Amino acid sequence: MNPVAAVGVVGGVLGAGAYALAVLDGAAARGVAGMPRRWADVVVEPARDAALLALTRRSTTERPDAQAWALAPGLLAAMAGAAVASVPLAEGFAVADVADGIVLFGAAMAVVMVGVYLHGWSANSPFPLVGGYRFIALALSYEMPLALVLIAAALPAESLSVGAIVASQAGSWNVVRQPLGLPLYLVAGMGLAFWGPLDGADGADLAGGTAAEVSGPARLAWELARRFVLVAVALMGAAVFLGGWHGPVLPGAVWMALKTLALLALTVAIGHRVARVRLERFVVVAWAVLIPLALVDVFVSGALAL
């Protein structure tokens, strides 16, 4: 695939996923608030909000690092794009189904930490800086379970290629063979996208955290990049744990889209129904419960593979 087509495919997947996520989020917010769900409004609202942000004047702070501040959303979006490129969208169709696709995805998710911290540090303001430090403090608690459950999912396929992992699920999906994997993966993925109960970096208790001083087009770019990360997490989850393109009757690409939307809907529902978790409590739970469970998942998967 030539570079222009590859960028177009990845951009199209991320854009469509971010729009679908915004529609699901708006519908869930209306449901929680007890407002009528007029789907015509819900479908149009993301475009209306994006246009409003694009036309709003951008705020600034005293002596920010303007170049790094502008770079942070681009870095976040680029890492999401690299993650999406490693996932086959249908059988035999992937932008970059490299032999070590799981490693590429994990590396991209690790660099998300740099983008979030850069966004908080560059504003030269206390609340954004605290939000960046929060994410740094939590990042390893997300990345360790994520890496372990992805390794466990790769063991039955005896390959780190995402395409090979999907192909190995022709008879049984990993969500059935490894029931611990998908829940742990979603917790870690929501943390890396700082979404819902794990939104420590941009939490309301910090007046928006790393985004506290951002408005206008810069805010739009940041919100899009944040949603791109969650779309990449859902797409990889659909491939690695829900069988990817496997499914009856419908084309493989349609099954990938439906499974990705299902995971996005689940994360949106969790985000609106579960309260934000305190930072120190989550770190204790992650190291005392989540990481040991992820190790159990690896051991069980290895035993079954043997």
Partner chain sequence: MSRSLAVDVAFVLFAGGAVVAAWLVFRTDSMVRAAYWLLASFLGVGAVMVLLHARFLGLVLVLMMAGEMTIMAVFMVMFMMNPAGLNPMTMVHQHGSAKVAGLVSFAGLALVGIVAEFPDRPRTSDADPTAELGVELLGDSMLIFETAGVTLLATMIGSIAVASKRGRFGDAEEGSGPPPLEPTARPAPEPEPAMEDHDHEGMHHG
Given for the second form:
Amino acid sequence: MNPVAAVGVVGGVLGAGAYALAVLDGAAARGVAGMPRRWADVVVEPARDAALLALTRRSTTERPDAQAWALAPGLLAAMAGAAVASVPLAEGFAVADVADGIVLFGAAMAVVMVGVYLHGWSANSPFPLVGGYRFIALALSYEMPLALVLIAAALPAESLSVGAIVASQAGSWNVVRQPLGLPLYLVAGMGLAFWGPLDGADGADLAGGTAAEVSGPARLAWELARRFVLVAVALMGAAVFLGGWHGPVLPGAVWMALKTLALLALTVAIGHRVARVRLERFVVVAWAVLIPLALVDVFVSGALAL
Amino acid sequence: MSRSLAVDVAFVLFAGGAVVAAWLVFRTDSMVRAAYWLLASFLGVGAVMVLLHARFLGLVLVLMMAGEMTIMAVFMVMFMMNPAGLNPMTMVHQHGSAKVAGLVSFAGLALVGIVAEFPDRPRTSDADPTAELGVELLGDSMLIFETAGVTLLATMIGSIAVASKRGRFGDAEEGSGPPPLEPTARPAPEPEPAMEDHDHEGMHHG
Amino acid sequence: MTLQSLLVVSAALFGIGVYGALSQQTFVMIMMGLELMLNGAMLAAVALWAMSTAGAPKGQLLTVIVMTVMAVEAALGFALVIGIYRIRKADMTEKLKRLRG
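Can you return the structure of this protein in the form predicted together with the partner chain rather than the form predicted alone?
Below is the entire complex, every chain and molecule, led by the chain shown above.
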């Protein structure tokens, strides 16, 4: 594919997904608060907020690591883009159907950890730094379950390519064949985008965590990049666990979009309904419960795939 | 732009970037930056591996090193006196001879690389290199692969044993003291018997 | 991208790693030098696999083994740094003139 077109497709998917995520989030917030949902307002609000952020003056701290600070959102966005590129958006159409797509996703999501830590560290300020450390503890806990459930999903397909994994779900989707996969993946995915109950890195209890000292256009870039990561996670989840383009009547691309939106809506609902989890408790749960469950998932899927 | 030219341009960018980043690891004052320059060097090498069709290995290298370098950065901040790099800092010894050793090993290896006659047998098969690696790991070389796995398991157990705070006879730092002023002095006083320790603690906390 | 150029790049990475491992005083920085040396070795292995062995799978296996060595080096290195810091409060080689515990 032409490189310009490829960047356009990836950017379009990420941008549309992030906007849809913001709209869903606004609607859910109004629902939780008992405010009337006027859809015209709900749809326009993210654009208004983004414009406000873009026009706000940028603040700075004493002697930040300016390059690393600017690099962090770019790193997140680039890694989300790399993940999106390897996912087939419709039957036979992926921006780059890499033969090792699952490994590419894992590598990209590992670099996200670097981006978040850099964002917290480079501000040269205590709260962001604590947020960065929190994210490392979180990331080291969710990374093993994430890798294991993806490996389990690759087993029936006998391939590491996302396209082959989607193709292998023609009969029944992985969410049915591997009931442990999607819940574990969603927990790890919420950790990846530090979203909902796992938003310790940027949580309100840390005055905004790694983003505490960021305002103006840089804040906009960061919030966008973080949503891009969640969109990439949802897209990959839709492809790997919800059967991707498979579905009756409607064309494959529409199914893909619907499934991604469903996962985003589920994430948003969890984010508004479940309280923030204390990190030290999550670490214990991740190592003592999630990793064994993910191993069970791998073993059962492997036995079934034989 | 033809494919081979594009590969050459990408190779120069990634390989050059890897070498420059490797050099900057030892030229920066900030610990976190040093760790992440090293990561950048690994990213460059991983990209060159992908260019050489070793896609799986290149991606796994990135996956592994992103985590490892973050841990390294955390360690640096934990243990070093000047973590953020606010002051210029050089912490080196035997600088001259280290430079000579580095240059000599570079020159020697590069000479071997340039002069030696390696067989010119480029990879020709169209088979998926990842599949080849998988068959090799679980086929002829399974014993080697399993040895690596057992080595990693032994490493995990050993490093937890070395690093854990709780030892069989109490806390690991029990009996440790502040660093001695004289390099030849005894580094730590002998640990007191455990029974007395309990009494001390009772008095302090009571 | 020729075999020669790849081997020169890997030699450069190895040379910088040797310099770092010998010149740095902090344990973690020494580990960085060691990792750079392994990085160069790995690049050379992959280069020879792709260009000189007609893609024999054993070449990739060698790289997997080097990665294992890296993981072992990192895990044991960090564990020893913690252990030494706990007992001696030392993070630099100069504070460890005595090896007796």
